[in-house]
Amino acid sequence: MINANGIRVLEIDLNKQKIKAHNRKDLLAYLGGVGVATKLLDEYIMPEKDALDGDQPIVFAIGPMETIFPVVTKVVAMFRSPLTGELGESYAGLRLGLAMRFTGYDAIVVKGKATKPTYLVITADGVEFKNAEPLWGLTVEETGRILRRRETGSGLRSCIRIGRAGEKLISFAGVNVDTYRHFGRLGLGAVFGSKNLKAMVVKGEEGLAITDKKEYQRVYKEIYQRVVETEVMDKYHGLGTAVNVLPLNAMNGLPTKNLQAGSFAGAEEISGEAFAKHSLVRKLACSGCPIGCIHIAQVRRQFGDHYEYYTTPISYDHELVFALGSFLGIDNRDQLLELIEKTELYGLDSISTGVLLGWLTEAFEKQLVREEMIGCRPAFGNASVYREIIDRLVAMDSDFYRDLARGTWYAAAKYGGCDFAMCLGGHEMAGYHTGHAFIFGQAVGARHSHLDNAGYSIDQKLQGWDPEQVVDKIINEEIERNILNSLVICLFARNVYDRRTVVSALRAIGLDWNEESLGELGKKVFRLKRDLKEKLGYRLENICFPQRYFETKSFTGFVEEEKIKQLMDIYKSRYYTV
């Protein structure tokens, strides 16, 4: 039976080159995923130590239907985010979930700081600590390329790596997970780089033992078919999250030049629509989802006379196309690419750069920040100024760009414009101007993220406002999610696992849960959370909200700063009785 001896860890010791592993049926109790990283990071974080401390932890986790079911393909990480300085949350799929489950772990802590640049090799049979020093410097890509060849295995080998962003302890530097998906936000690639760990290759060669085959089938074919045969996931392998441009654009829900409009002229041109009629040439599926929702485009370039070309594939969604796109008011597919292309080979978080550019254009030209500091002339739509900041911003030759790296927030805060830098919780917005639903939901949720409890989503639905309703489904949403999480379903499947299902799923293989064991669990995550982030300084009062969101039309109309207060007061009532 899977779990059987309790949930198999696997404690990393980079400082001292040490493994130790454990099987903890304590952590039985938090099924996987979500609930079992949040109770091992609560063990394990230093909160009195700076988010870059060498000795605070790294846990990843999977859960028990990992890759074994149709669409549960995600990883958890955990840390204390430098951005923010609170928790950090971030999930990537493709491979390194399937190599996890095959390496017969299902958390694995990564502690301490090496003493020179090193990458892991992770397999059943321990830990190899390599020396990474001729890797440092190299970009995400090269990395990739080099561990490929070097580290040979079969496809069931992940390889996790960061860029010079997260080397140069970047705040918002990703980590990538084999070429095309990422633990992209609150600056998990800097906690990499403050532990000298360049890359993780994970190997998986174990096996897995089903008990009941039958039962297992019956519940898959199931579960297969509501993923295939139905409408729920359609859109994800058309034309991917991309699709949501137009609608939103449509509905003046696009943020676009720094979110001083809700809508973009130049929407149709970064459409999905418009992204697979000129530039798709291949989908990619995470190992164990039948959908193949990574939507990859391609940059071609000329190299020499005689129409020498060669190209270079690039992965594309609907938040890469907002952050790099409207919000800096680029509306030219080629150079939105090769923005993508230059934070994919960087290693930072899309989403933070492109919120940040857009603060620093405004804070420019409000001559709040100077062109000698910034080297150049930002200006809304010059997608080559703006590369030309992304490199600058990674070497960090000056105290300015050191501050900038730091992220919006910081930056804000110490050169003017907090009221147009477009961050809730200290971390940048999501792609989303949809009304009061999404701003509150962003702002109060636990890692500070619109996928926290889909308040976008919530502002579409409403009818009338209903300030007890939308603190409800937001409180709600958030502790369904934490369910999910928890077994790490990727969410675009939140409308195939239901509870009924999930339970089937579970028992199908020998793990008793019922829909109000799931729900009790849901909240005992959102409550650990909750107390894990007050330990390092987090507080509701302390939330702001910059003055645009008020003054820029969304969806649902304008926002109004006192229903926004309105849903703070109703949500500090109920915060502490989930």
The other form holds:
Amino acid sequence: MINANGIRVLEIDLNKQKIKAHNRKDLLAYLGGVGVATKLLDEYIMPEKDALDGDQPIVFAIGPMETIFPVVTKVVAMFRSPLTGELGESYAGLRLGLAMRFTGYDAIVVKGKATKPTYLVITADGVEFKNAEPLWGLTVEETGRILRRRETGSGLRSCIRIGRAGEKLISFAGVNVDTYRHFGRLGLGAVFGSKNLKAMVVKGEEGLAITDKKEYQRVYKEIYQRVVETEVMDKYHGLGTAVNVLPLNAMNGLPTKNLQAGSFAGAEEISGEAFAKHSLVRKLACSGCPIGCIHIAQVRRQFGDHYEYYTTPISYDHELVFALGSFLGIDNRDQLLELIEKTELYGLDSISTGVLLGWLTEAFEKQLVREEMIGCRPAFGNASVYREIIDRLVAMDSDFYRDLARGTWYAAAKYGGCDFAMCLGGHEMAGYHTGHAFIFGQAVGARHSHLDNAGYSIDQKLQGWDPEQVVDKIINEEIERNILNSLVICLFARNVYDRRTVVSALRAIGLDWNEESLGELGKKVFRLKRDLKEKLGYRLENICFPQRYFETKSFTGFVEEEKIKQLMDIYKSRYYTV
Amino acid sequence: MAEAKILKAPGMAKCIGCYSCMLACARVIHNDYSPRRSAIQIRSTGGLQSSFLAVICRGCLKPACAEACPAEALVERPGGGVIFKKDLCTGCRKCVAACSVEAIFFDEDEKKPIVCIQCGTCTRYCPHQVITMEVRND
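Having seen the form predicted alone, can you show the form predicted in complex with the partner chain?
Next comes the full complex, and the chain you just saw is listed first.
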């Protein structure tokens, strides 16, 4: 039976090359996923030590429904973020969830620092510590190819790895998962780098017997049919998330040229529709998801005379189109794909990279930073100069670039321009200028992500100004998402997995939860994250809002500083009573 | 009587790698959550940048696996493929070695092969009709 002996935690000590497996009955009360991961992070974290101290832990977790119900495909990673210094929490899909599930481990804690570059091979039988010296310095792509050749187990394994950005401890380096997905945000790649950890290959080759076949089949089938036969997930398998580009653009909601505008003249060219028509070559799915939202475009490039070409497949999504497209004034699809490719190969978070480049361009225009510091002249719309800057950023061969490598907010605090450094809570903004709820939501969210509480969606649905309602919705959505994330259900399926469905799915695999106990769990995780963040130095009153948010008209009109203040005041009175 | 159908994978270029087929086989036929216990296995052949291959029983008319089985646990199925008589199987693995497309998997816990019974359950969970059941026509 699932979780019969509790939550199974694999603890890996990179320094001693030792492992321990624990069966934790006490963790059952946290269900799985972000609930379990937050609790484990709280146990292992060292608040007095820097995020990139080798002693800090990385926690990966899945929930009891992982892979065995449709679209329950993600893994959560938690760590201390080198970008914000606070809570690091990031999600990724593809094969990792399946692979973890069938190793039999519900959570993996990686601690300590390897004495030399290392990669891990994790199976049900244990962990191998392997030499990654020859892989150090290689791109995410080439590392993946080598590991796939070197390690057995195609199909039921996952390969996660960092590129040079992570090795060089760039604060917004991500971890690539199976080529097309990522633990993108908040710098997990740098945490890998700080541990001399290049990659992890996870092989899920164990069986897991079904206990109540009849009920499980019934619930599975019902959910599967809702996923494939109803319209709840249409947008994700159609144009994908890039479907957002044109509607946002039409209503001033698409951050453009460092949010100097909310709409972009070149939006048509980089829209989901244009990508689908001209560049889309295939779609892929995470294991256990019949939707297939991963959109792959092909970029074709000539590298020599006599018709010498090569092509590269690149996955694209709304956030990348925004961050490396409209936000930088790039209106050419191939140039945009080449920028995505650049961030991919180095293993950088594309959102943070784009927002940093946006700030840098404007800081250069305003003469806060000079050409001799940057080494070139950044300009909106000039993709080749942005590619050059990304190369210099990763090379990190000057104090200036070492400062940029610490993220937009750090750079702006040092060189000026905080009013147009488009961060919230120290984290680069997501691709929505929809109004008050987005800005406020990303600022107060546990990890300062638009996905903490989906303020952008609240903006688009709210009628009239009702600050109490906005704050309620932001808090309630975060609590609801804590439940989904404790099961690590893909949030694209949030409308399929209402609490009632979650309860019946859990019961079909022998776990007794009800709608109330799930609600309590969501709140408990909210409080746990809040208290953990405070231990790491977070203070709600330190949040500030760059002026640019108030200067550029949004999807719902101008955002007013006074109204944001109102939301913050209401939030302060409720934050501690959840 | 209509002729028996066998599993085919004519549309692999359309496969998105969702593994719904593998999960269905494991869930419905092998009473297991894990796609490891599935008689259909989807594999990439060069990472996710290449298209997928369905490692499936090709429904041979003269199945080498049945020929290799010393215990008569695998017998020819009319229309192609084999019928697996689990009780007779001794777990010798000769069938696994005999299959030249490596479509018979071995369950190390049960010490029995995982053999496709040509039931078509997997095809009912494929969102893109990549795999189908067809009468053998060659």
